[in-house]
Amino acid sequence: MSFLSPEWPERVAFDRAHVWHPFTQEKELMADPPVPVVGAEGCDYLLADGRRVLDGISSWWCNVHGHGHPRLVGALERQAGRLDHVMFAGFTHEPALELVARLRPRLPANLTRAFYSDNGSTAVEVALKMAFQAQMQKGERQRARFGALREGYHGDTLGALGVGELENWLTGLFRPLLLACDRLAVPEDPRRELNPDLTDWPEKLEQARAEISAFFESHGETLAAFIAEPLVQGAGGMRFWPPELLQEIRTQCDQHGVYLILDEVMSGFGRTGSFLALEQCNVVPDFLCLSKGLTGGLLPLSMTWTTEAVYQCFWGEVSEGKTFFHGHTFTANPMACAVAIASLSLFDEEPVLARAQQMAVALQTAWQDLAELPCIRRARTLGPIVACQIVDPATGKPHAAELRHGWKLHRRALDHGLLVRPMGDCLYMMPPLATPPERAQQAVATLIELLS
């Protein structure tokens, strides 16, 4: 079969014969096949049937500056012609060093050491393994467990799954294979809702602080590290949670000798309105996981940052067995590093965060209108992220999962030039930060039309 052929039905048939898609029940694709994408420009995808579709979810939350940005593409082309790949064990190269030098001033000052890997899951795996090994090499051999938030998500590899939400469709099957993890529930932050009821919020916040303290009293002496997504739990349903509670977790980690890992794979690089979400929390972690927006969404790359104190736990003679034996073939890939440098340069040279704020204002204004629909509950916003719950207006409850209500909305929205992908009953938007405010408002108007 020629892949230069314009006959997309033939290509889709080939896909169905040989390709296995992520997060997909393949049987469903026989009746509802995957949508062919032939290009991307700015904040839009170009589909094979001629439709232009606004990327309302930043291509799974990774696209920052829009698709095909010439600065990123140019950096990739130049680096590919100079040095495309070299293993990073025993070698180094300029793009890896320059990326560390450019990124470090934007991070908390205590984060001085960077370990490269490939994607968000591996950034988390590195942090978990590094934290555990550091505790062992300090003599804290009882610290063989991890702490994490309920409703969390940190990736799909087994270590990352092990610190995600245990009672969901992602994790439950693999329970026998997972890390030992104790989970802490935190409330969502009603102050992010468009029409909040804050009557008893101070009392709930104090109760949550007390529950965090009790959790660490019970588990703190056996935890190697505690992991959390600051401000927003993405795949958990866009749960916006209070920065005050992350501050309390930091305090408790310090008191109990537990490392704090912050997973900013989704929330980093302007996604919450600041360069990093932790800036809005006034919290400094012991480990920071970055990926997705690191390269502006163009290539896979991740970094796990940590402190000099952690690094020193691994310093010694080879015979002492303190080496961190972890790595990937494409660790610190020169092309990906070069693209990440170009992406960071755009943050320096263009008003990326100011544009994100303009889009956030436009989205929040439009989201107020959507919140008036009888099928919408708990409309909420965080910077240029907006979310809500879709319910059956007759009952006020979520639609039955077997009705595939969110999936149908996703498909109908494509017909109207918009990509959204609800998570269960959670509808959200987080377009590329370069999206014009008027396009964001038009997208919400489309959702209002469809949901009406």
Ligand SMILES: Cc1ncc(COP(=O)(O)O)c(C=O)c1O
Given for the second form:
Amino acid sequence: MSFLSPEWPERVAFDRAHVWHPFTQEKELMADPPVPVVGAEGCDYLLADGRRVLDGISSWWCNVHGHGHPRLVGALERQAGRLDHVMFAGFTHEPALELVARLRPRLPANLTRAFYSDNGSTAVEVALKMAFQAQMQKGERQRARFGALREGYHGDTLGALGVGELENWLTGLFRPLLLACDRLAVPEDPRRELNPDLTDWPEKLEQARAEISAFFESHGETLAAFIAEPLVQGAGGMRFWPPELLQEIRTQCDQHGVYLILDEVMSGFGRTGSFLALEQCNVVPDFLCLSKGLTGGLLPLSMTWTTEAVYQCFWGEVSEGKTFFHGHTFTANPMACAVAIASLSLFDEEPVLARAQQMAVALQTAWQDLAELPCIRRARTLGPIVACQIVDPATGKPHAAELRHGWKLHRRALDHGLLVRPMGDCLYMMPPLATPPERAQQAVATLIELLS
Ligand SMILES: Cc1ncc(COP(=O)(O)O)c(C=O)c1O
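Counterpart to the form predicted on its own, namely the form predicted together with this ligand:
Complete assembly follows, chain above in first position.
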């Protein structure tokens, strides 16, 4: 017997009476209630009213192989029957070890130690705390600040929020509670645009390099670590930024004794066309944060990888107080690890990245048509991610935020079988890597129809 009404309207009323949704002005949901989802198959969601909707944003950027992939579901079922959960303090288990063994050869060779947690924010928290503690234990006691990119996003827990962009609505309010952070602005990479204006680009790139150098001159001695999302700042508005500048940041980190944390929570697992985004940047970090696509998007799990040198900073007798005192109940959950192993097996056995590349080409070709619309500016692509800005064609400027243009587009697209969720004036798509190319093209055609 269910506690719920069999009818969706009553269930949604129950939701409105008792549930609080993330990133949502709940008042808005009274007029425009949450959409009931009853299933997911491949790259589609199945809605309660019978609609089939293409998941154009990979289920909050985590889905890789499509929903309900039998290999992942099978791994979950088998592992649930064997060992569902065990504390990871003082215990170990096969799925946690197998996952480390499988992932390690795919990472930069200096990353030899994996610390498990259970979501992207905690992967970042772990990196921040480890970097800080390592610096303290090396005697670098003045290094109590962090460096980060403007417009960055690293999660919503207070530590992660502190290294995200401070000046916007999300973090402004919480500023008194946040970590001490110095921010560096980097330009977007015009070479990713479909109609790039490359006038003065070499000079601008040089200027950006000089600014990075000046930033580290000013702050380099007080930073424990610098954190960045390589290649693409996702929540900052799909800002594709130049790999050369990440290389410059790496150089500066080395010169000033600052650890480099790369947050690949979103960009990892094929999302930018390579297995990791750092491969396209030719940069090796001291810490690497992974989550979202780690389990193909099926279960929450994350890892923070670091070097033997960092690990050694924590080595000693208990009485020396060097232990890393951090952990979560679901650290290295065996079921999540088993699913992550199954996901990596698919990367090993099937042409996941090559298929994604075919989808990316289809998506990018269709995006060129969308770029022709008078309301579109700065259409740009990065592997299987496409993005642009929506403007008012009359003024060439973004629509006023209070018009809720993006939200309306999101709702109308659902009626036309597509899930997109613009961030402000940034419209983007990043469907699961396994999306058939023709479905991706069809989705862009739908957007063109709606925006026309
Ligand atoms: C780059 C990046 N880091 C961290 C996070 C936080 O991950 P989670 O939502 O799992 O806490 C996100 C989430 O979107 C992200 O895009």
